[in-house]
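A single chain, nothing else alongside it, follows as C-alpha cells in the form predicted on its own.
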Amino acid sequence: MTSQEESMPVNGKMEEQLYRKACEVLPGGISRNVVYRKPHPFYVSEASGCYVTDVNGVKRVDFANNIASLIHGHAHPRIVEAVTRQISRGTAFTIGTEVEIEHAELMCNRVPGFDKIRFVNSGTEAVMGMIKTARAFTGKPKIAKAEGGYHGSFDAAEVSQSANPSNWGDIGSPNSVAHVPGTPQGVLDNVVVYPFNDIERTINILNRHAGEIACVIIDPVPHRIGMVQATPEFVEALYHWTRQNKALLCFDEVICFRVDYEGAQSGYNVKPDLTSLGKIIGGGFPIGAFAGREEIMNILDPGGSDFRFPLSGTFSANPVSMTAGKIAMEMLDRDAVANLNSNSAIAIRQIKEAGKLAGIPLSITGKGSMFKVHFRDVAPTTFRESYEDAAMKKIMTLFLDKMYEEKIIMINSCSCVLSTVITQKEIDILSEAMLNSFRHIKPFLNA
C-alpha cells in the first residue's frame, strides 16, 4: 500500500456501483445486517493484522474484528500457513480427522467443567444444540432467558431480544415478545423471560414454571444488554435455583469467552452445566461448539447406553475450522489474554479522558477485551436501563459514521473488541478518533 493509495479520497463511487449490483441479487444488497449502512456498505479489498483496506484504498483500524471472532486479527501468518496446508489436503470428509480430537482436547483441558465438547458450525447452532441437549436430558420443554439477551438466529433464542417499552410488559412478569412476525405461539409459550441482574423478580418468575424449565440460559457479559456483567450474586442465585429444580444452568459464551483464559465463567464461584462457544475458537473460520458435564454430553453418544439426541452437521468439525481454531486458541495463552485485557484497560482509560475533554456524558461497560460506550453519565446495570431509544440510536449512527471518517471500525452498538495485534499505536489512534467523534455529536447530546 503506497502513501498515495492511503490518502485516496473516500468518494464512494466503487461502493455505489457494487451496492447497485448487490441489490439486484441480494435482499437489501446484503447477506447479514451488520454490514448494512446508508447510503451503502463499505466493501473490503484486503486486510492484515488490525487493518482493513476498502475498495477505495482507505485503510482503517479494525476494532470490530468480525463481531468479536478474530482474536488475532486478520490473516495471521501462522493460521494462514496451517490452513493453506490443510486445504491442499482436503476441506471436508465423511471421515473423522485427528485435528478435531486435538482441538477438543485443547478446549477440555483449558476449562474446568468441559468434560466433553461437540463441534458445530456457528454460535447459533451451538445454542440450538445446547438447548436441545438440556431438553433431552431433563425431559422438560421450556427454557428461561434474559430479556434482551441475544443467543442466535432461531425462534426460541430470539424471544424478547428486541423487546421495547411498547411491548415488554411489567418488569415483574416480562412478556415473551416475538422477534419475527409469525413466530408460533407455542414457541413464545415455552420461553420464560426474566429480568437480567434482578434476583428477586427472576426467582419469582422461574418459580411459576419450576416443573417445566429444562435450562436457564445466561450470557455473563451480554452484548445486547449493554455489555453489562452479570453479578456474581445473580449467577449464584440462578445456579442454586437450577439445583433445586432439576434444571440446567447454561452459559452462552459465544462472544464473551474471550474475556479470560478460561472464559467469563472463570469469574464466578459456581459453574454452568453446559456452555455454548463460537467465534474465537474457530480462528477466523465458521465454528460453534457446546461443552459440559460428561453425564449430560453423553446423551449425544450414538454408541452409548443413554443416547437421546442424534446430532449431525455436514461441515461440523471440518478440518479447516479445526486447524485454524486449534492454532488460534494455542496462541491465546494466559500471557496473551493478560496482555490483551491490559490493552483494553488502557483504551478504556484513554477514551474516558477523551470524554472529559469533549465534555460529554460518558460511561463504559464490558469486561476483558470487549467494551461498550454509553452516552450517559451512569452505566446501566439492566436491560431496561440500557435500552436505547430512536433518538439515541440516531446519535449512535452519527458517532459511528464519524468514526468511519476517522478510519476506525467499531461494532454498530458502539462497542469495541480488541485483537492481540492491537498495540499502543492503534489505541492512541482510537482515543483521538473518539475525541473528534465525541465533539462531533456533542451538540446533539445537548439538544
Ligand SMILES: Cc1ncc(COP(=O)(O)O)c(C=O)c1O
The other form holds:
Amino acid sequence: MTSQEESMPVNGKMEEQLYRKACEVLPGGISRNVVYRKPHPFYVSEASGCYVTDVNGVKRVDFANNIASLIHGHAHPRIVEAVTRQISRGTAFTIGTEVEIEHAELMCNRVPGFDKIRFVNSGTEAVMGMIKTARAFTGKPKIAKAEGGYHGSFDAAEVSQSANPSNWGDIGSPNSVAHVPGTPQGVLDNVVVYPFNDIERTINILNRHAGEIACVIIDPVPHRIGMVQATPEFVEALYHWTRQNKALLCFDEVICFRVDYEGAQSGYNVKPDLTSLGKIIGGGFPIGAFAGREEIMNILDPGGSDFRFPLSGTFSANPVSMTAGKIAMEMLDRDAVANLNSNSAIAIRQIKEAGKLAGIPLSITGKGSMFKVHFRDVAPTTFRESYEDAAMKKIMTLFLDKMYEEKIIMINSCSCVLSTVITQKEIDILSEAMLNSFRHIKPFLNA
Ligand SMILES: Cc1ncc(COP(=O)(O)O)c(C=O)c1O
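Next up, the form predicted together with this ligand. The previous block was the form predicted on its own.
Now the complete complex, all chains and molecules, led by this one.
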C-alpha cells in the first residue's frame, strides 16, 4: 500500500471531506446546480465509455451523459486522440482555424435549413445569440416563449422557467414570471408567455402582441415541460402565425438535436428560421451554435452590407471544441442515430414492464434517445399538467437516490439519455435497477 492509499478515507468519507472543502470556496459547494445533492454531491475519479467511477471506486452506468451532451460516452478513443493532437498544437488563437470551417460545413450540409452557422460557447449563449439576431433582423423587441420552457440563463430566455401555481396566473394569459429576483420589469414586459401545445390560447396571446414580437421560441421536446413533444399542429400554428406577423420561428434544439439525424425539426413539415444548438455538437467540450437562413444570418457578417449584430466571444469556435465536435457529429451518422433510438425504444419497453411488475403508476415521455419517467398512469401533454409538486419532487429524489445506489446515473428530472456506447447489457442493468427502485418508492406513491 502506498502512503497515499493508506491516508485515503474509507467509502463515503472521501466525499464528505471534499464537500466540506468545496463549501468553503464554492456557494453550496458546487459550480452548477445539477450536481447538488444531499448529504453531499458525488465526485468523479474517472470515466470511460458509459461507465463513471467515483472517488470511492464505485462504478455506475451513465444515463445522464453530462446532461445529454456526451453522445458517444466518456473519453471516446477517436475524440481523445484528435483532441490530444490539437491541444499540443494550441488551444485558442486570435485568428481562424480550418477545423471551424469543416465543422460548420458538416452542420450546414446535415440540416437543410442551416445555410450558415455561428459558433459560441454554450447553449445559453446560443439562445441569446438567436434571440438578439431575431430582434435585430425584425427590429422588434419582444419574444414569445412557452411557460416552463428551459432555454438557459439569458434574462429573456429564463422568464417563467420556474413558474408555479402560486404565480403562473390564468392559462389564457400566463404571467411573465421572473426566475431570479431583480429581473428588470422591462425584461418581463418584453417576454410573452404562451401555454405549450395549446393552439387556441397561444394564438390569442400572440395576437395581443402582434407587431411587437420578433420571434416565437419553441423547444420541440422540452425537458422541463415533462419532455412532452410539441404536436405537429401546434408547431404549424406557430409557423403560420410567424409568417403572417413578420416574426421568426426559432427552435431551441440545444438538447433535442440528438433525437434525429437532422434534429427534431426533421419531424415537422414546417421548418424554423433559426435553430440554437449545443451539447452533442461539441463532442464533450463546451459549445453552442445558432444556425439558419442565410438572409437572417448575414446580419452577423461584419463585412456585409446588412451588418447589424456585432458578436464576439473569446473562446467561440476554439479548435478543441471544434475538433471534438466535428468528430462526434461525423460518428453520429444516420445508422448511429437509428441504432441509438432503437436501443432507447428497447429500454422504454423494458422499463414499462418493470413498472407493471412493480405495480406502480408509470408513463414515459420523450423522443429518440431521450426519455423521462413519470409516476402517473397518463402522460402529461402540457406544462401545467406536467408540473411536479413538492410531494412528487420528494418521491423523485428518493427514486434517484435509490438508482444511484443501484449504480445508475440519471438526470435529476428522472430522465435518461442514451449514448452510442450503451448496449443491451447496460439496458438490462437499467431496467433491473428501475424495478428495484420502483418497488422502493411504491409505498410513498400509494401514501
Ligand atoms: C433546451 C436548452 N436550451 C438551452 C440550454 C442551455 O445550455 P447550456 O447549459 O450549454 O448553457 C439547455 C441546457 O440544458 C437546454 O436544455
